[in-house]
Structure formats: structure tokens, C-alpha cells
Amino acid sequence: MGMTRQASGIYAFLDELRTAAQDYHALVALAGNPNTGKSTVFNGLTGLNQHTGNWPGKTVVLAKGFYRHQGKRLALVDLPGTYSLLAQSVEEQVARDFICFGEPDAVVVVTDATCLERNLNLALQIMEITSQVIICLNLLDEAKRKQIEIDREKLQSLLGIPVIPTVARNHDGLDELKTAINRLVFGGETPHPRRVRYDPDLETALTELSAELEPFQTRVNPRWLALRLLDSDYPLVKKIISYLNHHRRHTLKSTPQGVKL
């Protein structure tokens, strides 16, 4: 059986989207802790052109919102600030169902630049699950009133994604945002995530289940799809297999006749 919109929630969420901005080019995400200045960035991007829904099923309320870059209209879901994707609540669920399922073209961390190493936990585990991740460092006045500096060029390196400071209440950094996530989604950027290590036994395991995903061709990153098999976390587990069932089918609709998978 496949994902279905009772299963998810997603695709009576996307439906809705799509109605409601008839055409758009892209679908990009906005993650970040809480108290990151996440809405202000939204906001800055969207302007007034946004509303906010349910997630279907959920009692978590979602922005969405619409806006033009270099002549391609974009779609903008803020996601409900989470620590982590481990899914201990429903709004860490519904954030981690939403980039893994929800198919986003890109996913913009935002971060605190006063607590940078706290808010990597968040990106590290959204660049395991796809390498079109964006970090915004935002609140960048306050970490500067606070005398901390960052190294962007060097933080870039380490993380192998694109670092984009701003000062989103002031609108600073939006511009050369918004042309990174074009670059990203239109220009052929490829980054190169950080990927996190793990034991030896564990990386045997993970390349050897990747190897089977592979075929699948999904969005997600096989590997992460491969831990979260490993943990055994079975209401995910049930969406990860409906979720490449999914893709099983429309990849048989859309494979020539005579074409053996």
C-alpha cells in the first residue's frame, strides 16, 4: 500500500499549496530552532503574500508563502522550530515528515550565530537527509554586540553547503539568500554535506542496506534511509517503506515497455 494523504498528511498538505499558489517553480523549507528569528526570515521573503493552515490531521499550524527571485516563483512552508528530528513531539514529526516525504527542492536551516553549536545538531541531521541544505546565520548584530566572530568561508568548508549570513529583522542578507537558494535549486550547485561517521560494524551495515536503496532514485539520501531502518523506529519504518513503495509504482508508470528495473 502507498503513502496516502490519511497516512501522511502531506499530500492533502502539497494539494492545498498548489491550489493556493497555482504555479510555482520550487518548494523550498525554513527549519531552525525555535527563537532563531526563523518568522522574521520568512517574513522578509514572503512579505504579505502568505497564510498559514493545519497540517492535515495535526494541531500544528504551518506559514506558507509565495515569492519572485530572478524571474522564478518560489513556495515557502515555515516549519515548526524543533531541536532535533528525532520526532519526540508533534511538531519535530511534522517538521521531519515534511523534509523527508514533502519532497522539498531545498531546505534553509535557520541558525542563532549567538549559539551556533547548539543549532548544528538540527542541520547536521537535515544534511543526512539531503545535500540541498542552505544554513542562514541569522541574529548576526547580536552576535557581534556579544563579540563573537564567525568564519563563514572556513564554517562553509567544514560543512561543505552554503553559509549565508543575515540580519533578517533589517532585511540584511535576504537578497543574497534568495540568489543562493536559486543557485541551489536552478543553477546546478552540487554540495557536498558532512557526513557523520559512525563504527566501523555500523558503516558496514549502512553501505550495504544504501546499496539496495539506491535503485528507488527518491530525494532522500539512501543512507539516512538505511539508519532509520536500523533503529527499528517502526511508525517511521511504515512511512519510510510506504514512501518508497510510492516511488516504486510511479517509476514502473513511468519506465518504457520492454524496460526491465
Second form
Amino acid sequence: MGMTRQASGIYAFLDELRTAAQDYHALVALAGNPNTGKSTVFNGLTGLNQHTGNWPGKTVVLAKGFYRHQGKRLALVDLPGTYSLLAQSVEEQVARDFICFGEPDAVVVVTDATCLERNLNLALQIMEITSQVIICLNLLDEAKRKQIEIDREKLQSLLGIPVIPTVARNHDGLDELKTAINRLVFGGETPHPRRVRYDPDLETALTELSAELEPFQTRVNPRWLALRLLDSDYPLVKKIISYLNHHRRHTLKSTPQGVKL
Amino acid sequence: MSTNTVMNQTLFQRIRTLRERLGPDLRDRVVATLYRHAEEITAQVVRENTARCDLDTCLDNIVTSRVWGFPLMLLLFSGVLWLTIAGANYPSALLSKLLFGFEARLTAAFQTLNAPAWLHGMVVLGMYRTLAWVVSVMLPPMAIFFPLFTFFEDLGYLPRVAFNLDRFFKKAGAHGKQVLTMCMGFGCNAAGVISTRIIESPRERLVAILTNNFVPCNGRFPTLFTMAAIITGTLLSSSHHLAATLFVTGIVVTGIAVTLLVSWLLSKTLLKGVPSSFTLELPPYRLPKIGTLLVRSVLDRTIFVLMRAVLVALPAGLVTWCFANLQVSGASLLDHAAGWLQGFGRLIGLDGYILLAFLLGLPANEIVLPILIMSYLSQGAMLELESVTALKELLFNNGWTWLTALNISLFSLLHFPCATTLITIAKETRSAKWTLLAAAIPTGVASAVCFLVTRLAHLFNLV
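Okay, that is the form predicted alone; can I get the form predicted together with its partner chain now?
To see the whole picture, the full complex is given below, headed by that same chain.
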């Protein structure tokens, strides 16, 4: 079974990213709703060290950049702004494909503090794919002006992942964000994000199916893969299967006692 | 490879069984659960000062409410139209006096220079007169309508309109964002067609492209305004601004109703499918900067559209004049062409000259009325069309009734898109089939509606 065009597109993009610049220690993706100041965060982190590239085969432009922090060099990819990863727009497909098949070392979700609920919808969806997530709680100055208060510590403990407050426009909190990214990627500690619990029927099915996906040892959470195998349209199901196959070949090659199915 | 294939097959089988067990509405359940979680978390960590009523939220509660949303929308729209109609009258008369006064001077100049009659006919009676018409009829309403429309656009009202109308479009099997592309269509249908790129699903995008034409663009608004003046003038004995406003509002509402109906029919036949969901962000209201608003709407829209109209009107005026004055076997080419179209024209309550004007107006809708006037004028009497009353006289001398004016409004609203729009559709769809349909569907609808209206009017002895 060959790779689908889109799936191979991601690997082509990653190859390009790797050859475009010197080696980097970690790949970080920047996700978030539109109008959350995501690009301001991106510019604040990378400075002028960035350039834009096309997602192969798609008309979506992705900005990528590099920065150095505490002796580590990190590559940052600015994903298109989306409200969710479930609808079928090109932007959402690209963001979703990058987060799951691109296997970034961390995903920073930039959120708008003035309308947290809508932003959390996306954050929760990303936390289903990977545990390596950081919330960047941006636009705190606007929230203050609108007399909205957010209990950051409580949010952090409820979500089970780091929540970093920022006002990216003024560069406030960006250093803390960099440090949090480094701790998450190089610190060796895996966070345990809150997982969304679905209705009992679905939960049973999910446990059943993700147990079967476990042996593939994917970096993407098998529970998320199982969920998408159950509720998605055919193109995505095919993409996931081809990703699993790719992974399986890879695993078999690198470890002689590869998993037998 | 073979292990892969076996693995894939068992996995596929597994997925299929589980899917059947879980039922078809799984995605909805998943989304609902996600939203509930987000809501629960937010409730625990966010504290808002609710004592202060946020102005935006208060406004939105009225503007997008089920009760007030629609009346407010109609009221605002008719308000804009009323200001346009009432306000454009005086400058329009002034401009036409000025421009037609200059025509007499031009004629005098041609006479002193001993220019041949055909040159005078082509340049002055053909090109200049059309130009004068386009400018005096179109400039004042556009100079009022566009700044007002831009004001609401910049204010952030249009997304609220889309929000209000969304459920209707969903029922018609179309995308809620189609409303936004229709709003663009009020400016220019070609721009409206390009703006359908915001709709991701190819099916719904095609629906939006094929029906965009049912929104009257600014090239057609002057025709509608003039017809409104004529029709209210004949029905109520004196031209009445309020009645004219209601007439134009009614025409536009008809256009929206036809859009919904045709969208529904398309999504049941040629373009089968269900509407996809989308997120529409209601941006905060912003009071527009009046200076930039005026400059932008006057320069980018009014002057742009006027220049386009003038550039197309000049050669079209020339061609029409030649058509009207080249004699073949006792009658002008124009009369011959109109003669061929007369039968079908009469059938749908128009006449051959009107249909010919619409056909010759294919390059731009702006020139349909000037061409029509020119072809009536070329038959003999030379009229100085200083006012709508004079125009009315000319038209009624040519066998018009209020029904003709109504049918022209309907035909103008519903007929085939202009050449620019068709070229844009061809570029966007990259398909000859859809481009042809984009011309054929509106033409069919326009003919059918005019035919029905005419039959009904005759049936009830209204004419």
C-alpha cells in the first residue's frame, strides 16, 4: 500500500524544513484560533529568522522560523489559524495533518484570553492527539480591560499541561514560554493532559480499537487515532492506515524484534 | 506487503463493525462532548464582570435576535435605498441639464466646422449622448449608495446579516457564507463570484457561483431605480419616493427568494449533498472613519464602476447608433434585429428592442437602459431627456405600460450575468459546462418569471 499524496506531502515539507536550515534540536508547532495573536507570538519568538513555504499540493502558506534558547536550537512552524480540527477546510486539514503526522516535539496552542471557551475547543482536540502541549494564554491585557479574570493555576491543573500567560504584543511572557517549551521537550517529563471522556458506548469501542493500535508504537496517541478511525470520512481513515503502515515498516527496520501482528 | 494487506483488511473489518454498532451521528456526539468539556473548564477558571453590559453583546442581542433581526435588516436596507432614491433626484436632474446643455454646444461646434452629418451622429448622438446618460443617471445614486453600503460593511454589520440568514441557506442545502458572497454581489457579481473562494466545499461553492447573479449589482441598480420611478409614477400618478423604495426593496427580496429557491433545487438535482458546518466569527463593531470611508467608496467603487460603464458605453453607443442608422432593405439593422426578437419579447411581456438592449448590454449591465433609449429615440422624435417624466413619455409612446417596467425590473434582476462575470465564472470553475449553466439557468428563470407575471396580469385584467 503506497503513501497517499497528502501524507507524502508532509514528509516532503519536513524534509524541506530540515535541509533549508542547519540542524535543529526540536520541532515546535504553533496552533490556535484566528485572531489570537498567533503570528505576533511567532514573530516574537523567531525574530527575523523566518521564511514562508507552501504546503505541498495545497494553497496554504506556512511560516517557519528558528530560534535559540538555553543552548538549544528550535524550529517553529506557524500553522494556519483554525477553530477546530474536525471540519473539512484546507486550513484545518493542514493543521491537523501537521500535528499528527508531522510529529512535532511540542505544540503551542495560542489562546485568546477574552474568549477562552471557544479557544479551549481547539486546545482539547490537540491534547487528544499528543501530550506534548503548552497553552499560551495570550491577549491578557485585553482580557484585563474587559474585566475578565482567569485563574491560570486552576486552568493548568484542570488541563494537566503548562499554561503560560503572555502579552505577545509587548513581548511579555515570551521568555517564560521558551523556557517552558525547553522543559517540556528536553526535560524528560511527559505531562498527563486531561482527556475528554465520551459516552460509555464510544469509550468501550475506543478502548477496544486503541488496544489494537497500541503495538504500532506511534507517537500520536492511539486513542485519538481510534476515535478518528471511527468518526471520520474515508480519506482520513485511509491516511491514518497509511500512516500506521509507514510506522510499522519503520519500526520493523529499526528494531529487529519488531512487533508481529 | 502481504502482512500489511492482511492487517489492513482485518482492521478495516473491525472499524466497520464498530461503526455500525455506534450509529451514524457519532461525529455530532463527539463535538457535543468536546464543547461540554470546554464549557465546564471555562466555568471553573474564568470570572467575568457581568454587571457591565458589553455594548457589542447588547447590540448583537438585538441585531441577531429572532424577533428583531429581520425587521431591522429590511428597515436598514430600505433606509439606504430611500436615501439613495430621494437624494439622487436633484443632482441627477442637474447633471443631465448640464450635460445635455453641453450637447447643444457640441452640435453647434460641429456645424461651424462643417462636419459631415454622419460624424456628428456617431460622435454626438451616438457616443456623447450615451455617455451623458450613463453619467447623469448612474453617478448620483452610486455616490450615495456606495458610501452608505460601505458604512455598514465597515461597521461590521454584514457578518450579522449572514448569521441571520444562515438557517434559510442551510435549509436550501447551501452554505451560510453564501450570504457574504451575495453582499459582494451587490457591488459587482464578478467580485461576488471570486469571493465564493471563502466557501471550501466545491459543491456549495458552485451553488453560490450559479446563483450570485440573482443579487442585483450596482450596474443594475440604476435601471431598477429608474423603473421604480416610472412604475410608481404611473401607479400613484406622481413619483413617490417611499413607494419607489418599497418597489426596489421588493425586487431585491424577490432576488433573495429566487436565490434560495434555485439553491434548493440545485442541491436536490445537479449538485446533490448536505450543507457543511462552519464557524462564523462576529467581529466587534467598529465605528468607521468617515474620511477614509468616503475616499474609498467614492474612488474605489463609484469612480471605478463609472469609468467601466463609460468605457463600455462609448463603443456600445457607437455600435448602437450604427445599428440604428444603417439601412438594409428599408429598415435599420436595429429594427431588423428587434423584429426577430419581437415575438419572444411580447410573449414574456417585453418587446424586441428591450431584449436586444439586454443582449447588446452583455458587456456591462450599466448600458442596457442607454441602449434602449437610443434605439427608441433613433426611430424619429428627438427628445431632450431631462427628467424621468420626459423618459416616461418616450417609453409610453413606445407602447409601455407599468407591466413592461415591472418585467424589465424582473428581467434585469434575474437574467444572464454580464460578460465580465461569465469570464470570471469560466476562470473560477474551469468548466464550459458550469459557465453555460450560469448563463442558462438565470435566463430560463427570468423568462419564466416574466412570462408568468404577464399571463397573471392579463388574466386578472390588470393591464
